[in-house]
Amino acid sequence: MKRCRHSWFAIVLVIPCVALAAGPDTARQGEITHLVRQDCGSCHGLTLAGGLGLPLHPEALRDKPKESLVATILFGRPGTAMPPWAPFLSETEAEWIVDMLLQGKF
């Protein structure tokens, strides 16, 4: 049997990856979720239905990329009330809100 003398490199650069993709701890979880429900909510609605800022839903979501959501959490978008959220979250932790958002589990 031919064993390949480069697997070991494969595994290196799965590993991390997979960490990656798995979001934030389960306490970061909880202070995330406050920020949405709370600082989120502000404006887009306690229940995240809509109010100063847009809907949350997932039906109101749904036909937007991933990728733009995520930007617009990070970067804010100028000349509206949105602000950047750069300051306070990485993009990992931007994308599970995204995530969760798109779930309803909010």
The other form holds:
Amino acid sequence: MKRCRHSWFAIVLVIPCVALAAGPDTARQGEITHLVRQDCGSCHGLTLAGGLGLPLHPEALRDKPKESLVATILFGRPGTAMPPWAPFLSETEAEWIVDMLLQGKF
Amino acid sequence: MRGWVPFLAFLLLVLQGCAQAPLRGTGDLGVVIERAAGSVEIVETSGRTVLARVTGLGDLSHASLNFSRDARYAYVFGRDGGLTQVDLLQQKLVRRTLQAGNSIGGAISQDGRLLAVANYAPGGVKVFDAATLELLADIPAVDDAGKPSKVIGLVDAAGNRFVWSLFEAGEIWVGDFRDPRRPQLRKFRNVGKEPYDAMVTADGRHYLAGLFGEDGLAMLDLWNLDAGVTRVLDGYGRGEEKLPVYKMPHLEGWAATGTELLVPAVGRHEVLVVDQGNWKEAGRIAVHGQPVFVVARPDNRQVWVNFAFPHNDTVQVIDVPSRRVVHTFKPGRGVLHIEFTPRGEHAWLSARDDNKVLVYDSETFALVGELPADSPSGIFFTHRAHRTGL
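Please supply the corresponding structure for the form predicted in complex with the partner chain (the preceding block corresponds to the form predicted alone).
Full assembly next; the chain just shown is listed first.
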């Protein structure tokens, strides 16, 4: 019985961490991946190797601060063709995109 | 008995020959780009079927193609810089070359002998022998200050010329390729901020580049280069705030109806009407979203429009004489392209996220066919082989 209580305690502690690290749930991750490949891809290339927009491969992004990458996704870059995606993505989702981009996972 | 063997062998060969290659023309053929799979479908528009799939074409996001002048071959320009020649009759890949790191499209010369490819990285135009894909000319897009640009809006023009624009530099270049290894260039500078795509009118006379960095179009009269570049629809937004643009409009399919040009407005839910007589704005048509392709039916009576994300599930039909939207429908998710059959009885639409190509009757708007395709984008029919600018 004691053991049991311990494991519950552990799970309660672990859940928020998992949620934070994982960002959007699996279904939403699928939607966002599709959005990144297809809609970001219409300027940045389906393989994100760049087009009218800059390449989004990890080596192209690595030296840029993460917060500014998140801000670029959410608010666009005025004076360029990069539009704001805040109407379609939350901040957590934009952070998740940046993490995935930096790991080359799209 | 033994005497029969050669005869039977002969008969077998004859029958095999019959089974393999029935004679056919290419006038009702077309190619559908399967952007994610790196493949193309060869389709026919008479029975509305898929004849074959050809694979191994690389990254085909934003791919486009041109047809050889005999309409037997398709030259497919891939995003990864691949240039692939596909035989529509033998249904196979003939030649393929990786000619740049990142490209956007191409054009075939008036005489059908030259292929030009517009490249983003390294930015420039490369010209190839259409028969062998041998490189004949390489023209980097570097402005006078030594700054490289991406090349966009490459089209063919009379006199074996190609015309293209430089995105960053804001220039239009005209290349005369009558001697393909020694092209003669003429450069027009300061045409406007960030030309993002261009088209040439069906008669091949006017080259129009849409500007992203400002409201308006840059126009060059190819019959009179000395007149220089003039501005059309200057400041059509009149200082209004543009909406964010989630997909650049495409100008290749711009509808030139003879007396009027229908143009997608950048960052606005509007199609602009330009009078081709005086090149002034003749009206605006409010539409469902930001237009991407504005495509005229071959008789110019209708114009079909698809839209940028997040409105890319919808297509609208504009009646040109009344300038009114007469039909709005949702063919599927991610409608990327519209192509009419040569005489316009049907419109073929690609629904990327539904993995389908849909065929609509252009009079009744009824769905008359549906073909499976893997993430389809561009649809190209062979009558383009005989049109300038396509």
